[in-house]
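So this first bit is one chain, no partners, the form predicted alone, shown in structure tokens.
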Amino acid sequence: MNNNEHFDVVIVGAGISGAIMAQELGKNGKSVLILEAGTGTGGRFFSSDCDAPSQENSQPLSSYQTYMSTFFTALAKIPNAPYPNNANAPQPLVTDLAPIPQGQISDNGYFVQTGPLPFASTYTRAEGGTTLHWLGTCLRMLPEDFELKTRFGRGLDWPISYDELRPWYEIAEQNLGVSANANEQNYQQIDNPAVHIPFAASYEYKMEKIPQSYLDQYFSKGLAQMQVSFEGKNYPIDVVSTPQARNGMPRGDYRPVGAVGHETAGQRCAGNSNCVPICPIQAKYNALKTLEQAKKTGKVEIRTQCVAYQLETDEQGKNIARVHYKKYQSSDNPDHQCHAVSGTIVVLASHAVENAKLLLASNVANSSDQVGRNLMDHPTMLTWGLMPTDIGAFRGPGSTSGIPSLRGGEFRKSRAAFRIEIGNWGWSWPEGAPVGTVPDLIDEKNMFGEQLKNYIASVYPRMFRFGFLVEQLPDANNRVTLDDNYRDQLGNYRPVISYNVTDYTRAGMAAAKEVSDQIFQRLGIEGFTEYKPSDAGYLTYRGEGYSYNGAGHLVGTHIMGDNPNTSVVNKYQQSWDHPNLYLVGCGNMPTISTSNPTLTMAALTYWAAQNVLEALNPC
């Protein structure tokens, strides 16, 4: 490699706005290079018999596969289990969550932690990204969450709306592949016209909905003509199947994109019950399929185990000319070569903390002193108990419906909203069950042999948990920062990480705690539900205490907005203080309110690449 190479565009991150953006550019003939810090498979879903080393790198290639064997033998079912620690692009695990005490920090992890809460999401630094770990979830914003402050009060206007986005999220929903019933998405049955999604007229999705579950199917029958209220109004409590990009059964000739590597497999949906932290088939899209389809254009090269650490402004410091990474041939191995690129346009697509933490260490975009500011998530409540009879639980996809009619309302001007995840697994989330929970019955209560098998037939079939995506505010407090004294072991920055969650989520944790509540009694669901000081994440809010847990929906830290001195990016997408650089991924987000962010993130990215394009053939 020589450091005079020159593209149409460079960018950072080969997950999936990085993917897209790929894939948009090179179709259309640009030239580009994405540079991606973590290793790769490069497109292999099997291990070949040698598995012989790259001709660039001396590691040997890996393959979808690998991932699985790792994950089969990890103890920890965490969601980053199945991609193996790099000590070059080290990335955040959930063991590495613990209470951090007053006026102290916790520097155990990737983050470094400086509280007063814990910030409890993770990622993957690999090729393909997070998608590689997500549940697929795919919902649209709703109309008013783009207008917060006008409507509310509260948090921050979009610089655009929800009809401006909506011809991007059919592409996205499209080119993802997510399956789901138009007629239920608009939310037409459902009482609260604030949860009214609009639809084009004829829109309807390339694939059927996914089946939904038959605790879904219980919850629907059992919960019909339901209402909570809240300050004065009642709100319906309503069961509507999720839209999610996995592969259901296709409308038309539309023909479902399968596994990379593997021509038949991952054609539909098997029903696996390891979704997070990895679909076994593919099913489930993930990122590496539109990395494949990028490369097929042959205009776009993926440079794994590369880690940019620097941007680089030309003379005047108007645009960045030039990005400068990190070459290492093996994870366990800090030894690299150190090269430059530039780009006619630079795109960062790394994730909302890697971009930050790129732009903060290259002293760049910065003019507002919004990078890294503004960090989000859903602080995720759950509640679980067990059900009076045999629900199924541990089957399928890890949830197939949820309960949207509280996703908004008039009491967003005083407390936040929230999503209910109706959850297919048991208790594998708050309890670890049943691979964290069998031996404590075996070691603890001295079971065997048939009643072990007995108790085990009769209980576990019957856990069910709920999960409350709650909503947060940007705060300009919830940062990312960099200190010189925590570096990895190439000589690059950790993030440092303030965070806290204010009254306005933690009165949503107790609505929503109210309405579990209230569903649980209805349903006769005996609630084991427990909220302990020695969780990560416990916090009080008037004298009662709970628990969240990360919901990996990192949002912020590089918001777009209609003002420079307010934001970092304008509504295209692209910098405010350097015309040839682009950020995408769900750091542009201003609020992140009650969806899951990757759908708007990648209708975004869809939006940015025409952006992009425009800007490379200017009229």
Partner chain sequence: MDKLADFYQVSVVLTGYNRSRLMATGIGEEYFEVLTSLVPGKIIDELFICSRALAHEYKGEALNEKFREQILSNDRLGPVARNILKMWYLSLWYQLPQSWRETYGVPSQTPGKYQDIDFVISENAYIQGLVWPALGSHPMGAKQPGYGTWAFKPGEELTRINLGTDHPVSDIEEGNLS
The other form holds:
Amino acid sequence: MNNNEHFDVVIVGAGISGAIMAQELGKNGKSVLILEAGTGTGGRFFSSDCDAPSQENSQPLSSYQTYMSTFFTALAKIPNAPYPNNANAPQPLVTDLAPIPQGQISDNGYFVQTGPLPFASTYTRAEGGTTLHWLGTCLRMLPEDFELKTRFGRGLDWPISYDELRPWYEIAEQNLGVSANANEQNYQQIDNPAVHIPFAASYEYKMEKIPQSYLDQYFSKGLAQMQVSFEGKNYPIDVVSTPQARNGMPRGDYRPVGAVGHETAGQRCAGNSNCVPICPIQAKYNALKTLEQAKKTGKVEIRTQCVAYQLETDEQGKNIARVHYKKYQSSDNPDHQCHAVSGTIVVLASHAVENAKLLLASNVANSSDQVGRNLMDHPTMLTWGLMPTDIGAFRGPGSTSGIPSLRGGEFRKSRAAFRIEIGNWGWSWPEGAPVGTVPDLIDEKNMFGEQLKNYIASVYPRMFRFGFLVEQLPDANNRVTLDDNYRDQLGNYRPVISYNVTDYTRAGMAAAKEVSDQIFQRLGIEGFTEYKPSDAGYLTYRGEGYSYNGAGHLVGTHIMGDNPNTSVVNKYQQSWDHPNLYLVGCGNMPTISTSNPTLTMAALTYWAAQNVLEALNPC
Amino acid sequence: MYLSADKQKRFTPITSISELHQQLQLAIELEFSTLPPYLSALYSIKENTNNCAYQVIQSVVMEEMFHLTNAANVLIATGGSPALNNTDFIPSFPTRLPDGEQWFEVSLLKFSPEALQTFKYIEEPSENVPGKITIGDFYANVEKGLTYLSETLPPDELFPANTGPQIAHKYYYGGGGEITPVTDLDSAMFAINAIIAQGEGIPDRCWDPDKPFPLEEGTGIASGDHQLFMQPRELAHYYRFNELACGRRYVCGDSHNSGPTGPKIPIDYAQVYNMKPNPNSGDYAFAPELAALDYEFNRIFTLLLDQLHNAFNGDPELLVPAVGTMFKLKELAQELMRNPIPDSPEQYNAGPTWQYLKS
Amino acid sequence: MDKLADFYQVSVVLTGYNRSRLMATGIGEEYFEVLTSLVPGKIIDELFICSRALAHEYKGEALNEKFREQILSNDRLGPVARNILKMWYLSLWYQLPQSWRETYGVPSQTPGKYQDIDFVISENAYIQGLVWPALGSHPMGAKQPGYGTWAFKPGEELTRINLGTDHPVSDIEEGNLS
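Next up, the form predicted together with its partner chain. The previous block was the form predicted alone.
Let us now look at the entire complex, which starts with that chain.
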């Protein structure tokens, strides 16, 4: 096999950041190879029943519809349910989660968890990556989120400011196809200056905001003028539409991008209520769309089923000379061949945990000893209840509004901030409703016939839940490491994860629960929230129990900074140690704050792509 | 579009705005009257079967809605008011098309060779039936009238200011075409040409049935790339239906006369609900549950017509819920079609009756 | 065919949906096939005969009472009836209770098309689950209700959207629906 292949840029990972990088470089004429560890759908939407006579391969090719079929027939409709469980590129599953008994290790899934608390988030290892099952929330970070250390004495400052990132936010919002109204998302209407986000004066999103659900409107009205008090200061409770990478009504001459392989589908969200785990029509952005555009440049090649396992440096240890990968034929079988390719520049875009894994396995880019450290998530606490009236639960995108007015403020000196997400899908997250809860009505409540039908009709449309996305600070002990005893069937490392939630974040959860209680009181919501010690994410704070879930927001592991001794990449997202190595993805983020990280990561990646281009074309 | 002298004789020329409005209203009725036959066939296809046929018929339906919208926009732009909310708007099947095409009858049929034959009649290219009139001929007469009126009336009389709002592009998606605002003769002609081109194809004076279609070489059809079956192509409706009727794809080099010579399209007429032809409420006289389902269908169908009517008469935002109403209609149609009609000697299944319910 | 008719009869009582609505799912025969391949014929016959007899003699609430007494609280028929109900509502076959399996289960389970384990019956079954219409919505991931429909009051059928007039909950803002 030819091991002398050379590309301008070799990218590891065909998720959103790899796709953005590939498209930006390809359209500027650079030759790009993407190595994707998982399997792919090759731009196909349909599993055609068409029997072409010259069809040689009788094996049906996988397609987006294959994912749909897998989803429909999956018993547990978890976020990764539609996507193949591939032993050659294993992925974490929420069904692997369990409390970790003290001093023990939980290794029943892909992650090897050493605790003390389980890391609860998962991701997808397949072409398109985790955007296949993301919700699509596209919030910008607040200006103060970039300066936590300076302003509040907590966490870290970023090496860049909001103002520097702002133009890249605009590019990311345009290319992901975000629907929102700028005059709401700048939060100027919120009576808490800490959360105000300056937008460029003339800036507008390409699509009108996604209609807020009837539930959102109910909250808007019911919570009008409500305030809560923290540390003697009042803060408003404002319901605001959430910006979403979901096709809505286009503004001007913008044309929404439909499904890959079926472009007339997905030009508008159709309310399938299934963004997670899979939008059936791709009205929600996923990275397959950017990959398709990248392929159309004619400069980008995607190789799926190719697991990068080692970065080899040149003799001086300065540059990354070659990327070694294992190519397998079938996900059922560990048989594989080893290959190597070289790139003038190498970009790791394989996800926070996988990037760290590959760097640690290769023993590169880690002079700071920060690789794998500072792993963060949004520990997501749920509260749930029954509304006094039918609010039309189980309709629409997973969330169309939130309460962002508590995202920032002086309280961040003493406890974590949070954003409240209003969930449109009843108790599907906290209780698995309806499929997980109706058996109880039949087996234990002994209902059947009209009685069962009427009960469901009178109760389920009133179900709702809040999600509190609580910020977590960078912590060197929350980390990914490797252990020779834990490998997958290809012989690659499994991530070993140590994780805990500090009192700063726990105090944020306690404050969130108080806000929830006040809202429930105000609207007469019948509460059903229950945190059980048997929950995987159960913890206590000041004697009270709370449970968190994973948000799927894996952040940290190769943070950016302005000091090579304390960070892995510089502000250009270039490795301090290896000039031709760039790291992209949420791993670069020094803090997580209160926004879902994908938009910020995408903005950073557009910037990184420009930096790579400039490195390839020195003036 | 070109209209032969012979065909021109079969139409009354349009000489006034009110005659124009009448013909455009007829155009809306004409476009809408194709939907029950197309949708009856489409929804009779069993779940996850006949995918190619399903995609093809669905693409035509989307374009018929586009045509309907274009006709309505021209009517609104010339100061008229589309009327959809009455019992006469929708014909009872079997029917002749409202534009005077007397030479064939349209029935509501399950997906079948007979249905496809009807669909081909509906979309028949004018040149192919020299002695008969087609939808294209009907629109050619409208275009002729528009041109005549533009030459004889001041512009602000034909296209007055302060008309009701037209349907804007943002309300229309999912294939079919790009809605462009109608403000003058050119934009009106553009909107109507789009209808003719998609339906039976824009003919010219030198119609050559042996001229190959403008299908490109690299389409992948020859290589048997089966994904291509699902790709939308710019073939006129007539030819898309002919592909299904012949069970083969047109490929590069094929012409009207050659017919499709490409790879086979798998079609399984057994995977179709056996809907009774032209279902009517009398079929459910002794099946109250089916009568109730059909009533619910018609109630939602009536809601759809009311929403469309109001959307075309000052309230375009109503197109947002109208799309949802169309989805609901599909579910109800399929629910009917999955139900056998009790004691039917032919073992027919039920089907929707497409009636506007008087309020 | 008679047994399929019996299956619908017992399903009507169990689900609270009429026969046409059940047939409208297009999935009844598949459920019937699952049932007959996992539950001994004798028990199914007993269930059908009993249900038919009750329906012949009783109507309405009286039928429900008798149904509870004779079928749902019967240790042999109850679990089978509840599994039929769960198929219709949840599109799943649930493994029958251990005690039932020991006493009445098919003794030698050869791997066939279906096994008595928890499984989603089929793609179409998932899409046709009755729990979704019962709760006033659509199955998640299928039967899409259309753009923006989630903003409307549940069950509301709009024939006018007048911006500026009072919406039941709040004014529909500019940009919300347009």
